[in-house]
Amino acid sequence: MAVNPSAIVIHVQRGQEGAAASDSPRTRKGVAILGATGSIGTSALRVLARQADRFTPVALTAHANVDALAAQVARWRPAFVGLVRGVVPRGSNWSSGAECLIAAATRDDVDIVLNAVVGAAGLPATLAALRAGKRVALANKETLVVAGSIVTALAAAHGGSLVPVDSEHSAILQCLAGRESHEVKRLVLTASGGPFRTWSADRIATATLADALKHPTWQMGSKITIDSATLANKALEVIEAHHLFGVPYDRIDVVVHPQSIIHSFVEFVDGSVLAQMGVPSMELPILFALTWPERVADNGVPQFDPVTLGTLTFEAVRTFDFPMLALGITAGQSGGSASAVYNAANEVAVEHFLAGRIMFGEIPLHVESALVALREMSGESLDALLAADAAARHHVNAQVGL
């Protein structure tokens, strides 16, 4: 059956805001943090430390960190704790193995999961919080590029609900507003261009762990970091955006914008644009997942200054330099398993990056790699989509030698 994500995702998610205000016996709502101990992670409970009589947290997982894990649970006292990897603390009543994602994610207490999780892994407990009719605060972009259809389609079957959480796809919603998808003429995603905006494509080439490291804006962690300076992360959130709004394709564009203060625009068909503006934050998109159809005060973000701030610039994306891109919407137009192998080679390029296996231009070689050889691969079903996944994981780690 053909969806409207759109309306799926808005439409659900409204009437989920009105049966928890008269239904829910708690004054506060439930937070599980997936990924706590990241950035995200960290913002979201900044956030929560200021909205604390709107919302606790409940859940709180991590990858591995067991130290910033253990600070965490300290300060706020969770009932649910996971570690998905590592030896949890002796004594200790958390949860271990990557099954804590999908148990934080399903309790009866957690009224909103927000899942910062790191790449496809973040996949399995997005579904099951949906199933569970939760509502998704999703700053884990991969659940949508590995299985967008599935996730949309799962979402209106059970009463569960999405919310981005990366600023640009929290920027389009807000200046949609409530529009219906065949009012929209356009998507504009802006990039700030990461480090390497006005490199040559030798010296992109080249650059090192500690250049690409180096984002000009944002803090973030390395292998979303390592994303924005191939743009990978721009491609993820062009697929993401298509599945989350219903826009085709080819009225998605992306432009680079440096300062980073424009975060998305809309352009509907009556040729008004409306463009969602703010400091780079991403405790403000945080917080509008939390709360989201309603806005609150809060006082994490700085008041704006356009006058501080001054000139906005934007520039073309030079997509040669920049191959990623181009791979990852082609991946995402082609459909079928494309954009699960191409998200999943580029985690695993990103990995032999970061370890110093390959270098920085090696990375959209591996992936167009995997792109090629595993074309004819199936994504009917979701099992088709792992499959698909762990085929390009395979081919880009046998390129490697490992």
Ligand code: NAD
Given for the second form:
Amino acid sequence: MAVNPSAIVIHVQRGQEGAAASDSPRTRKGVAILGATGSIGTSALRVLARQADRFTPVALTAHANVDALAAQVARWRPAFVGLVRGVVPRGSNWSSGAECLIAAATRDDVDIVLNAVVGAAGLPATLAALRAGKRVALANKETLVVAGSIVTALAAAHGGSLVPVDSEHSAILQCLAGRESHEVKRLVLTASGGPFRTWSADRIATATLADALKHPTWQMGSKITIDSATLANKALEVIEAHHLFGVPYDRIDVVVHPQSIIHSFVEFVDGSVLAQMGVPSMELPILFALTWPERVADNGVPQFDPVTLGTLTFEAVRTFDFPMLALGITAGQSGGSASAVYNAANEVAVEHFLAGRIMFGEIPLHVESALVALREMSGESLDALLAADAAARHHVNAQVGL
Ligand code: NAD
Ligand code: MG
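Structure of the form predicted in complex with nicotinamide-adenine-dinucleotide (previous: the form predicted on its own):
Up next: the whole complex, starting with the chain shown before.
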């Protein structure tokens, strides 16, 4: 099957826009950070502190952590503050409710929307930002897993752009570097393998929450950390890569690379393979998503020293022992509503695991059950995808007895 010529680096074409301070009528680009209090959000604010001559955070939102958000507001004095749940501080002009994400994402003073919300809850803001022609620096991979085709079509239609923050996709974007789609043979996403890379299947099935939260190479929010332990995260990333770069699923592979130094590879048709490397830190892909296609100097990203990094190793994925990977890729390949169902069922199963209601080994069972039960659901419109998402949540909750 041919690589989709219209899609590789589609939404990320060189020269559409520049993020340099100098070509804006305002001197600095305004950034909205959705999910400012999370792992990506706080890393982004560290990047913005170093790049204060280019960018300024004009809108910050959080889910329910009022204290963390208030501390950020005191430091940054953004024009807009949104809190999705909870009571806004007395006397403040903060917005509240889920709509605050859309309000933040579509403001006139916002040039770039960093979507660092976790889960399908990030989708409406991505859609609204793209409709408003913004650049979306996308950490919220679930956006593309639920509604990839709709999202990429919107980016193309309204002059907005979608630039990945996920380290693997940032690596691929950097390796592609404007190459034509017919020159690309294959994308290879690297996976750390998570905390259970060397565990037996029996031991994995009864792993505790503390075991699953011990990620070997990355410090992240709890949902993506559990997704990394099941390898659901890698399935979400394969689907994300398919939509971002327009590469068919049979040309996207995954390899385990425990050191997380090579963030992904691109193999070209002449046999050449390019990799992007760096010490694991999300600050580099966040910065690149803000400045792409430019590179700017930054003294906060850890220094790369190959000698101290030592040996880099690679292994095949133990697909049989980590069923969430194949379940997710198959869902992506099936099209329709399957990847939305996979994502929603996984979100709910992970919540139940985090709350101690189900065992680690039950996560794939619930997701597979939802995929089978809801296989006839349509995915032909946004409403249909949202209905599939809701049905999958309901299905898993009912299975768990809620
Ligand atoms: P996190 O849990 O640390 O932070 C999530 C943020 O989103 C918080 O600010 C929270 O207040 C907000 N939020 C949570 N639920 C929300 C909701 N329903 N509505 C609005 N806001 C909500 O998560 P994270 O690790 O920063 O991950 C954020 C996103 O970035 C996820 O999609 C994740 O897959 C992706 N990502 C994260 C990393 C990483 O290193 N942390 C790397 C690649 C991709
Ligand atoms: Mg990643």
